[in-house]
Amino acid sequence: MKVVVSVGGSVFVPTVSAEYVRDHAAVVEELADEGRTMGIVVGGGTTAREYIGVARDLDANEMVLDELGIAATRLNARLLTAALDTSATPSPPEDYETAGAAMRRGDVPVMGGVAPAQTTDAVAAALAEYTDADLLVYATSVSGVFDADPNEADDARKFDRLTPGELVDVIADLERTAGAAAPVDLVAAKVIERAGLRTVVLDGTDPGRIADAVRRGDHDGTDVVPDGETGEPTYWAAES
C-alpha cells in the first residue's frame, strides 16, 4: 500500500516541541514498518505565517513572500525527519523526481513546498499522483471538509463522502466565500480530481488518527472516492 499524508504545519508544530514531533515520527515509523510506502509533505504552519507577515511590512515582493513560505515548510520537514530513523531520507527532496525515487528505494520522503504559488496541499496531492499513491490522507486542525468554516460558523455542515468533482465544487465555494477556510485547496482538489485519488481529510491534531485511517479507513473526517468506486479497498479489507 503506498500513501502520501500531508501534515498541516499547525497541525504539526503548532508550538515547537519535540515529543509531539516525536508522536508524529513514531506513526509514520509504524505505517513503514508495517509494510506501507510513506511519502510525506508538511506545511508552514506558524513559523511561515511569523516570517511572511515580518517580510510583508517589509513591502517584500509576492515571490519572495512565497520563498520564505517554503523556506519554512522545509525548516518544519527537517524536524521531522530528525525524528524519524535511519528510513527517511537525510534532506527534504525538492522535485516529485527525487521523493517517488526515495518511495521506490522503500525511503521515506519528507518534502516541504516545491515552488512559489503552490501550496504544500497541492505538493501532497502532486506526489500522490506521481507515485501513483493508493491513499492521499490530509492531517488538518479540523474534522473533515465543510460547507463553511466551522470554526466561524456553528451550523457548518461536515461532508462524510464526496466524489473528488464535489471536493472542488466545495472548495471553490469556500474560496470565493471564505478566504482560506478551505482545508484543503483549490489547486491540490483539481488535481484528486484529474488523478481520482482516494483521499481522506481528518483532524490530525492527534497523529493516531493518522494511523487509524490508513489501517483500517476508520476516521470521523471526509472520505473522498472516486467515481465509479464502490465497497472499501481491498488494501483496508486485508487489515480488518
Given for the second form:
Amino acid sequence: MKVVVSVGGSVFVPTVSAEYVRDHAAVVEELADEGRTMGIVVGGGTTAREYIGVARDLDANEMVLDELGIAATRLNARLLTAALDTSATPSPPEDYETAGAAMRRGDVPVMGGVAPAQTTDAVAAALAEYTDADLLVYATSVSGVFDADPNEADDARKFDRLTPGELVDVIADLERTAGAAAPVDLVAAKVIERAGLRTVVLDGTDPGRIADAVRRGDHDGTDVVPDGETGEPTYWAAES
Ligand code: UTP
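Having looked at the form predicted alone, could you now put up the form predicted together with uridine 5'-triphosphate (UTP)?
To see the whole picture, the full complex is given below, headed by that same chain.
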C-alpha cells in the first residue's frame, strides 16, 4: 500500500515542540515498518505565519512571502526528518521525481513546499498523483470538510463522504465565502479530482488518528471516494 500523508503545519508545530514532532514521527515510522510505502509533506505552521507576517509588514510582495513560506515548510520537514530513522531522505526533496524515486527505493521522502502560489495541500496531492498512491491523508486542525468554517459557524455541517467533483464544488464555495477557511485548497481538490485519488481529511492533532485511518480506514473525518469506487479498498479488508 502506497500512502501520502500531508501533515498540516498547525497540527505538526502549533508551537515548536519535541513532543508533537516525536509523536508524528513515531506514527510515520510504524506505518512504514508495517510494510507501507510512505511519502510525507509538512506544512509551515506558526513559523511560516510569523515570517510571512513580518515580511508583509515590510511590504514584501507575494512571491517573496511564498518563498519565505516554502523555506518554513522545508525547515519543518527537516525537523520531522531529525526525529525519523535513517529511512527518511536526509533533506526535503524539492521536486516530485526525487521524492518518487525515494519512495521506489523504500525510503520515506519528507517534503515541504515546491513552488510559489500554492500550499503544501497541493504538493501532497501532486506527490500522490505522481506516485500513483493508493491513499492520500490530510491531517489538519479541523475534523473534516465542512460546508462552512466550523470555527465560525455553529451550524456548519461535516461531510462524511464526497466524490472528488463534490469536493471541488465545496472548496470553491468555501474559498468564495470571505474569510472561510478550507481544510484543503482548491488546487489540491482539482488534482484529487483529475487523478481520482482516494482521500481522507481528518483531525490530525492526535497522530494516532492518522494511523487508524491508514491501517483500517477508521476515522471521523471526510472520505473522498472516486466515482465508481464501491466497497472498501482491499488494503483495508486485509487489515480487518
Ligand atoms: P502551508 O502549506 O503550510 O500553507 O505553506 P497554509 O495552508 O497557509 O498553512 P496551514 O496548513 O493553514 O497552517 C505555508 C506557506 O508557504 C507557501 C505559501 O505562502 C503558504 O501559505 N508555499 C507553500 C508556497 O508558496 N508553495 C508551496 O509549494 C508550499
